[in-house]
Amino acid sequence: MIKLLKIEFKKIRTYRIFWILIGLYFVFLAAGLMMAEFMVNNMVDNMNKHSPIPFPHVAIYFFPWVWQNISFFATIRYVLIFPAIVIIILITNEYSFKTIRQNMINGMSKAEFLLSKLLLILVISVILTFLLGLVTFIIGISHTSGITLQLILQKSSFIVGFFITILCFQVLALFFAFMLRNTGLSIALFTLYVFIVEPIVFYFLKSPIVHKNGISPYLPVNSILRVTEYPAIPVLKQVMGLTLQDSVSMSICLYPLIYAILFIATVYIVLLTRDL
């Protein structure tokens, strides 16, 4: 495994596009986290203009709720798209530049080739989770008074939820890349599915013209994003009647993990049966 990771890191070490996209991910993530509280309170101000009972401003950066709030804003699809595109480019470049054939000639099996990409996804997910956890901890410490260890750890399961979300989202990107093999087509169809196709299907399945069902939340992208579904903002519960999460449960993580396993199994079968 170490050998496979060394091969992957050798490929990306001087690959400028990889570092640019990862940099953009951090820029958009940082901007979103800094603007989150302002945007939420701006929404509250707009609601107060039409409400006889004013809603108070909210603070989202204090323990224990900071884990949930930052994990939520870090897993919106507009932010997750950047590491996903990185994975698509890295995989489709193997086909475009014929390096996958060279790897096979050098003795790497198809299973090892797939494993190398999965290990890269795992490492990226672990690093991003560690960095987000560190940032969240620092933000929480600086905004919370009367800190105790119990208070800090109370909602920390949401950082595990972030890990599951970013891991499975990248596996979905891997699936598109291996199925389509073309960089532009893979990015276009992946983006189209994430931002347009599945949301349309989601709301169609919830519409009155369809027989009542509970399928929508279990669509691939929605099952991934549901791991951290809402921020811990009381006004959402008061105004919209939403049931806010208390923690990240294994049951809610199970569906995206099942999808990830199915995507990996499908890619493996296709790799074995399709010509390079």
Given for the second form:
Amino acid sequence: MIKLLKIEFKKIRTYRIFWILIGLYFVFLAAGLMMAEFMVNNMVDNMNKHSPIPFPHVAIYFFPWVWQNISFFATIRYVLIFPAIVIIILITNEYSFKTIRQNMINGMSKAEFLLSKLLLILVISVILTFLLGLVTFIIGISHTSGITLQLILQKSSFIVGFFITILCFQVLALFFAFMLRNTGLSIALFTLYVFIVEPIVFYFLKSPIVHKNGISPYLPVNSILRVTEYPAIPVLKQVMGLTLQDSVSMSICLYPLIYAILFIATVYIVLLTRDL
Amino acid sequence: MHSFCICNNPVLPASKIYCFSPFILHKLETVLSIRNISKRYGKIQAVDDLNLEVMKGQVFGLLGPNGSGKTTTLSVILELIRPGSGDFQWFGQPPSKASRKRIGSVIESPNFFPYLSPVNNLKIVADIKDLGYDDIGRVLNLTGLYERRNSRFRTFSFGMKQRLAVASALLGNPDILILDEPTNGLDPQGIAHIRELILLIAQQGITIIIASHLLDEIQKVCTHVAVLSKGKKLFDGEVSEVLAISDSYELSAENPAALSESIKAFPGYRSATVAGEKILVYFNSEVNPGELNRFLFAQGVILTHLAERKRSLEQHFLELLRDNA
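The form predicted in complex with its partner chain is what I want next, because the block you gave corresponds to the form predicted on its own; please supply it.
Whole complex next, starting from this chain.
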């Protein structure tokens, strides 16, 4: 395991695109997080123009809600796509450089190869979760008065939700990369699926004609994003009648994890049966 | 492995498969055995019921024209592709990642990370093979890349890339070296360098399997050879036997009928064809024209014409392929 991680680290250590994309992820995330409150309040102002009863401005950066809010904004599709593309590039590179062949020739097994990429995903997810946790903690501390430990810990399950989300989203990217093997094609089809195909299918399946309750929430991307569903903003509840998530439940994490296991198993079987 | 094996010296005939180690005299072991391997791509039978045995210390050549199944065979024994049928063993064991770690190989193009330096690329190879990094300097020196050890692989010329592939294959002194067209695309200087390297490695007792479409190359470096055509093995054996250059002589005599009869008794006779008044006689071994003349004279045949006809190696190879098509 350690050996496989050492190998992976050598592969990315001086790979500029990797660091640029991970850097971009943080820039987008930081910008998004800083803008989030402003954007929400802008929305409130707009609504107030047409509403006889004025809605109050919202604050989203205080404990315990900051966990939920930041986890939500850090897992919207536009932000998540960056680490996913990193994974796609790192895997499809092995095919275009034919280094996967060379790794096998040198004595790596297909299982080890897959495991090394999964370990990489795990490490990236742990590091990103840690960093996000740190950022959230700092933002929370500076926006909350009268902090108690209980207040801080109350909604911290959302950071676990963030971890599950980013992990499973990268596993989905890994699935596309191993199946298609070509960098451009994988990125194009993955992006197309995440932003266009699944939302269309989602909408279609949600329609009461097909199924009253709809199986839409159980589609791969949606089941991943559903782990941290809405930010804890009271105005959403009042205007749109949404039920806000209390915490990240075990059952809601189960679906993306089942998908992840299915994707990994499929990739493994395909790797074993396909010539290199 | 570090015993001194005279059979590895490509200059000596390798038929005496005995190895003189400091303590024991033992018979050489089988390194690779291929049994009835076939591989089909759609309509094309890439490898057709192939059987091969490679012994320790041999420099084994796979000789055949393009598309004869050499690379497919090497890909199968390196477990890159799965054979349609048949199986193979390394060191008498079913293939595994452990056996692959004892093999160094150069297959088709050099496969490395373009953005990494040779040293970092070789470190990855060393990690996979469970080796330390101490050997990296040696193999880079051996292949003349030490000066460029910290440049990115992307900046290398084709010849340098190929040499890095050889360096990577040599890392950690493998028991077997597999080379697929190792001199393909290299300039004459590069070709000479790689061939010298192969001979040097062979002298260290490392078994080498080398695929090539160049007869000249096989003859210069190999002890044993298998000739492939359309995925089938035509024959295999020692290079000196299989690729023996049979001389041919153009003869004519006062009595052509007597000549045709008498010549058949000459040692090493293979075949004869009549070309007008002359006959063209092929021999399996080198023939001294004086002896030939003396022999025929003793049989009562007086030659009126005797001329030696040398064929090029390539001509010979083509004949071998044609005869066995």
